[in-house]
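Given as structure tokens, the chain that follows is alone and in the form predicted alone.
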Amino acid sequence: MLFHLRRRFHLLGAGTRTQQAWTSSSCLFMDPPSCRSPGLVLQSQSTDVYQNLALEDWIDGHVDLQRRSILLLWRNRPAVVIGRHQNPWAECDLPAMRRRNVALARRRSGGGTVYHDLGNLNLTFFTSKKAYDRRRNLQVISEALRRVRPELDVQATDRFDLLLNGRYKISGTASRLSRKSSYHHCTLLHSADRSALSSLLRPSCPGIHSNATPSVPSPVANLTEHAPSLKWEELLEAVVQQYNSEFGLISPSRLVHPADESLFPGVGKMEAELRSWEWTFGKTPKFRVETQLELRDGQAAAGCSAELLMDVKHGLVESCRLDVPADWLPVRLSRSTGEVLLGERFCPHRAAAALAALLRSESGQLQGRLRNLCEALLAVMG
């Protein structure tokens, strides 16, 4: 029995593909009276953050969670995931993420920003709204850890995080409640890249003023830093066993691929929305940028500071005012620069294309100074 369990966990533990899969949605999500247990454990075969988030949305929207509880286990290649009501420019270093090919995703639940990689386990507990109980879900994780490593001191906080030794955060939490259903998802740091986590979760745009939900920084640790011998397979097996024990279930474990339309009809459309700029950036709550731009034209003595005041709504520039010293750049050019950006995405690539024509209209020293101003603006946009 132990051999079969470990074989099923091999994908999450080592990232390899497997032939074991289910071929129809009706077979996978048959009504509990036809099954031995009203619970189900699903393990995603994908490490794509958009596919896994889309699978969450599909389960929440298509499975009768009044009659069946589900635990979804998944992990992603490097990605930063922001909460539904957050500002990506205020939460993460977008240029650094592009350089390192780290994906950015906005989930549908609230809460703060998290870093995912293959050393982080994600757990999503799906239930009816009536059965929603975050503390009990966290107890599944903490008791599973006690099962495999009794020496670990793991406790839940009032914010529904998990702390190790009363100090280090090893699990963050977020949730979404619908009219009849709910899901609660958690991270669990097993062996994540903490240097990437700390370097990427920092603002890319200075001077943001917004009502968006801010993240609350905390000291973090990996489980393997305090229990070096803890293997993926051992951790996953303990979580599934404790889930069944806590809720009195006999939940079978199934490997599924979230891009399988035969299992999850319409999931591809959900994934496409999560990948879109309109969702990831366009859903950002309205914000204002107030900051100084340091300008140079190659001569140290000719440098100056400019004031930027910009309003952004739905990810688009709604207003832009630039106060540049008139003896450094004519007022007509600073005004034209702001006007060109109106209605454009708050995005360096799109903004650069919009400013290109204005740059071509000038020459000599004015063009050089205007280019310097445009580059400073683009840097603010991440």
Contents of the next structure:
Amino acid sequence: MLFHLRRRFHLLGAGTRTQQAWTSSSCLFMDPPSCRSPGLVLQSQSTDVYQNLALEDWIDGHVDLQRRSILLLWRNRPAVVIGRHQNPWAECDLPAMRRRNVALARRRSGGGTVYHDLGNLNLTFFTSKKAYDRRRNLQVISEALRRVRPELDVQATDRFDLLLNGRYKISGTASRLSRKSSYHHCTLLHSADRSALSSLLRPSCPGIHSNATPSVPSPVANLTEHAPSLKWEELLEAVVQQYNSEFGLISPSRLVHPADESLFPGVGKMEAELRSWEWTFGKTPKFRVETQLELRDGQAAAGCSAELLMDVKHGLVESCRLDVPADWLPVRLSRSTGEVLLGERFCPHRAAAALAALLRSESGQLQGRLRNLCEALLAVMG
Amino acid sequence: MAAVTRGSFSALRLLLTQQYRRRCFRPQNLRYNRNLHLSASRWDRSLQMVGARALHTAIARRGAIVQFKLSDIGEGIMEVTVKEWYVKEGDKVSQFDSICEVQSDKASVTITSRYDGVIRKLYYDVDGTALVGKPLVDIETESGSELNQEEDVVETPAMAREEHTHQEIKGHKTQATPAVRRLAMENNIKLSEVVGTGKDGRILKEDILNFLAKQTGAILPPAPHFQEIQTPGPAPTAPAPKPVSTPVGVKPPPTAPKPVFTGKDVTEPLKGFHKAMVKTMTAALKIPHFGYCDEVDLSRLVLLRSELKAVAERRGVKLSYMPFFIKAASLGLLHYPILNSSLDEGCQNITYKASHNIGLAMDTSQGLLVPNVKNVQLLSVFEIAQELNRLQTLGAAGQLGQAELMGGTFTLSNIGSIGGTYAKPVILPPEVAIGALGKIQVLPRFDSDGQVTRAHIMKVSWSADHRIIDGATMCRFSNLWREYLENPASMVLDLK
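Could you please show the structure of the form predicted in complex with its partner chain, as a counterpart to the form predicted alone just displayed?
Let us now look at the entire complex, which starts with that chain.
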């Protein structure tokens, strides 16, 4: 098949390449010896976080990175992205995100939680496992910034963050290593909404105990707060130029759409997996919820509280213990409430359906109290 | 041993006798001592392997156990945290299958298997710290499978690379693991003729089996669920772990043997929502139900809706028949409030509910959920349609919350949207009545002049709690509801 590709390449005309949409992935990712440029810069036309993450996965799995490197530039509509082994309930405020229509995505690389919006630039450096060098990649960014705005002092830390003026974090890093390839991606805060960032990146519920990777919060700043004249396009240009000069490449720059199946066959399936509940929530490492529920009688506080102890594995409730004062609610009822949640997703909607069904089977004065207990329980689930 | 190229594999195998293998095979023939990944013999299973570190060998019937070590991750990293296991002891793995996920310093790494075989031991628990260069898992390799010595990071010698996954046939590269190539060779199949369905067009075991199935016309049972089918004919030289490979290598005999069905019953505990439904339905059937059915001529309503549909769409709302059914029910409940009531536990008191919170049975991925439209007595048909749209969107997304699911006082189930005519709905406590609506059919009916005409007929089935509701009440309510729907213009008179 490679022979046919090479022939087609010559027919298309090897010469100066202008920006154009590509019709097949074989053209786009041809072997370096035949297309003369072992580097490639891709810009995603999509602002959907799942599509962009699926594109990263696709490139990581389908492109031979042994002899070429790729830089992918992308940005997303407001979304919170958690690391591979993190706990979304501990990292971000899920009810607030639902109200503001902010998506939640789990990426495949490690590291901590970040907030993405259209003022945040994402860069992914794809290389072979041998050429994996995060420090060098970060140097591309810091040098590019130094070129366009020399007054900004941008340094990489030993945790692979980029600090502005020694204080403010403008970039965080994460990476993924597979059998032969690797990618290192990082954020770059150009003009993101900082108030949304700080209000959404806080836990949904109290009392979570887990061994999931915790995020390390840091004070952040946007580049435009310190260099207001820096435009988005200028930043992109500078980064691409510096990427080429740092790695000694001549990389053509291409616009691609991650949902294009002809360019990236199979990317739709990857996107569907990234959107699924089983990936986003089901991959949460085992954790425990231990908290107090304030009980109410009608609207007034009942003056007593219940203890909740819940173990959650793969996002499903593995065990649930509710210790409610027996004079407020019979033990039988608190026990049924705990039982009915077993095996269900740790999700307020799924639990609401189960609890609504349970409430139907109980009637009388206690129904009101039981209903309040259920409400308090659901508030814990985010 | 590992230096044998694939091309000479078949020839060598035939050449070597047991004696010759014993004689040839000495520890000093091992070229990769330093890697410490070496397997015990694939020629002779009882020979002990000697290396710098003691390795487990199979005195057992199958292959030898190999210690799979955590290879160098790069950047001088010496230890990682094991975050997730994809396999457990006893699982079968193929080369390149994912074994586990480890994390180090914001880098997430997937460790893939280098061998085909069965996992025999996991050296770490989740959240344990794994050391680079130390064993990660023990894999019992399949007998006769070649072992790939290739390191991911270090350049491999040419010999080992050749024996890797590529097979050059007629200038095309065909990818297949050693076990698959052996299977193909045993069955005299040319890999170039097989279509690979694995990653990068790799040929998998399933592809070989499918190819054989097409050739022989045999129907292959799926491997894990069926026992070995006994077929007359020579058994293959080495017992492969999968039972399907046994009958495959043989031409089918003239009389096909009767397949033995060994499917097993699966028992699983009832959990979560389904457990709660059991409680609900048990409580529901304690209510003495009676049923009452009728049919409604919706011809005029069908006309009305077709006129109003466009208007509603311009306002951004999808208008179905349900808003009309719900509003008509609410108008009826104003005249018969006992149908919108609740009986207490000891059947001592009856509570007439002020709000008409009419529930709508919804079939979702989780099961039967009944969100309700609150205070229908205050809403117009359009507002009801809006609210229904919102509930349907939430239901489809699995995001119906407590507010939507609780507080219903009366329920309508539009089972006719899926199918059916008459039904026997079950009352949802603490309510006292429920209606099931069948599908709308076009049927011949006599009109007032005695002529046969086309009519849109829908069947309705009501159930009510006979402890407090009698047949006459239900009948009158149903008649009123039916009148509103058969003459939609009359609804205008009574709309509040």
